[in-house]
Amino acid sequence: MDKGLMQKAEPGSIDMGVFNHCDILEEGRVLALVTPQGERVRFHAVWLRDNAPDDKTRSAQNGQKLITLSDIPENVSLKNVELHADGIRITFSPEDKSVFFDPAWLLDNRYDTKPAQSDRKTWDSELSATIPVGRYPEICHQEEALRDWLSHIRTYGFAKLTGGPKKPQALLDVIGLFGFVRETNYGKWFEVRTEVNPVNLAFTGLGLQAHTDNPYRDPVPTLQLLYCLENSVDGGDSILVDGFRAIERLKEERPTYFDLLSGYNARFVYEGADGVCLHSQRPMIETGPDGEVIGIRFNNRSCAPLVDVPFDRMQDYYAAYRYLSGLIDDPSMAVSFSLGPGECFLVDNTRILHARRSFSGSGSRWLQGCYADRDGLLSKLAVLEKTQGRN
């Protein structure tokens, strides 16, 4: 490395690269960096040491850590910082260990100030004109097309697919493009058509309220695929609702209702087949430690008696439940479409509620469905974005 491009922070001011100013603060426990745009980003010395990218700390083959936290001195601090044109070299005390950091990586992983998350876009019926869709022949043979289709699911929580083969189990080929089928008591896949004695109301011609699938499981399947093989009935359109948009409206219009539905467990049960007894106790609205909504479980057919809501809150809880149900049923919240043979849609089952309009007994309607997990989809998408870049 060209020593002429090196400057030291003791503390000091730098005019190059991603950052143009840096300070060592709090007796070496904190590094502060400033971008040319004036954004100030701070990192603790212990965090930097724990995330050091050198080959003694992380495996060059798989990126996994080779040390434990107990291998890092409790009194770790910054001894010296050198800013170069292509990175930042940090020397830690008392180890006297010198490590080179990529400034772009630091910016991407900052925790002092977080950039706005733009991947997720909530929606309502206005999305009907631009429903995200991909073409099966293209996503099978063009990685860019597959990347775009998977990114739609990350952004909108669902995407439609057209032009697929009209053959049984074709849905397994779709899942195989990014991940693996999650087998349940329904099998690797399940049939969705009218039955005389169905084990589930989904296997009838009745209309269904928008819902998430399998709320009685822990964890729930995070993806669901429904693939059409035959459809000549009158009705039976698929309806999708963005549960996160419904929750946004709930918070805006009735914030106390949001608190109730996210603060107390609901119960969900399925015992509709021999040898199956599935139970879960989770809030209808699941949030992270920072209050961010991370999931919705809404399925009135599978909702068991509520027992985790205090007596003096039960009446209000039901009012909140009814209000959320009304938002989900609001036509202005939904998009709908008919599936033809060789078409399917994939939904994020922790976010998107799906429904079906009733259909007549004449004609035929045959869909196959299966479950998968979102981590496989996001992994495949991350690989594609690394190799192709993001739009």
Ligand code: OGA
Second form
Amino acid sequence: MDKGLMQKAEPGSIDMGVFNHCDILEEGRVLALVTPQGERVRFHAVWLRDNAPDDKTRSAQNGQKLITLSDIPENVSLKNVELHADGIRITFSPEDKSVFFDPAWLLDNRYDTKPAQSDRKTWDSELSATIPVGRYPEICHQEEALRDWLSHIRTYGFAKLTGGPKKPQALLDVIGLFGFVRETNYGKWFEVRTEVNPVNLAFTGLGLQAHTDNPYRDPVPTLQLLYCLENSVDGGDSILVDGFRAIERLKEERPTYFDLLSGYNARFVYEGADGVCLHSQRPMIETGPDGEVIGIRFNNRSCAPLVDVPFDRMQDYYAAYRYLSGLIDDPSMAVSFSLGPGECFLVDNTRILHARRSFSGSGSRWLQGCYADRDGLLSKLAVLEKTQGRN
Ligand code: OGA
Ligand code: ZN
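Got the form predicted alone; any chance of the form predicted in complex with the ligand too?
Below, the chain from earlier opens the complete complex, with every other chain and molecule after it.
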């Protein structure tokens, strides 16, 4: 217990729902709130002041913050805290400013002890029996169906769509259901069909190893849609691999390989068309501040000479790259399906690798592809979940 100020809630004014006890600690710099179950959740005075929900701090119209950090006195502290049934009243010193906080909001935004929360489920070939799929007519007309389809992409990193129109550019309508196309040098969308002088190996009948698209961009497009308009060839099945599951295995089976692929930049390049000279310098495995995996770039076709790995680590780096490549090619990691006309799939291009089996010259295979971004998708999903609840 700190020697500083201490405020106990008046028994009559206790909000038994969320917190029923509070202490001011560390000379007013920290507030400790205690739940009826005995869990203690602490907040710093500066954090509380910065996040005050009053309309001088945050715009009531658009929720954006109206102050900068320099508007908060450096010596901000808690002068008084009262628990009431309808909120927690906090008075800050030296401003002598009182603000009501919603206890449920505080609990939702706690950073003291945070339950791990992720909607992500990594997967391998066992997902084959239950590939996430939506029906185009339903996701166009029923918001619940759209919510479910978008939430599959958040959870599994991909989803298929069936029953779509068999007409060129229908892929743009799919993107329009949740966001915006990311236009690139390939155009708003691109044709994936066999070409005589292809600017990209995707436009041939060759098989393609599982890859993420456009690792030579920075940032990469975070979503990719491939939409089938014709398919009467032998082969050409689509294959998907969860790159994050492959990385989980890498970390477990060869931790030093994980360190190499996340610790050194790779280089990627595309200069396959006139006027285009795209280069990036990023690790194949991208990690966040806690070491958590936030993205994968894997595309041997677009790999430039690796020059950021020190000489005495290069041999091991290649061993690590080979090992990850082996995990990605392991059939037990993949789901596969063939796309018929009017069918498509959408992938999170920072997580899911897509591949294609080779196909023969007879018959025709015509896909259209385009890129988009995940922020728009997650925004649409969050709005749908606000109005309909989560599934
Ligand atoms: C692509 C690609 C796969 C396919 O165009 O990016 O990977 O099924 N195509 O043709
Ligand atoms: Zn591709």
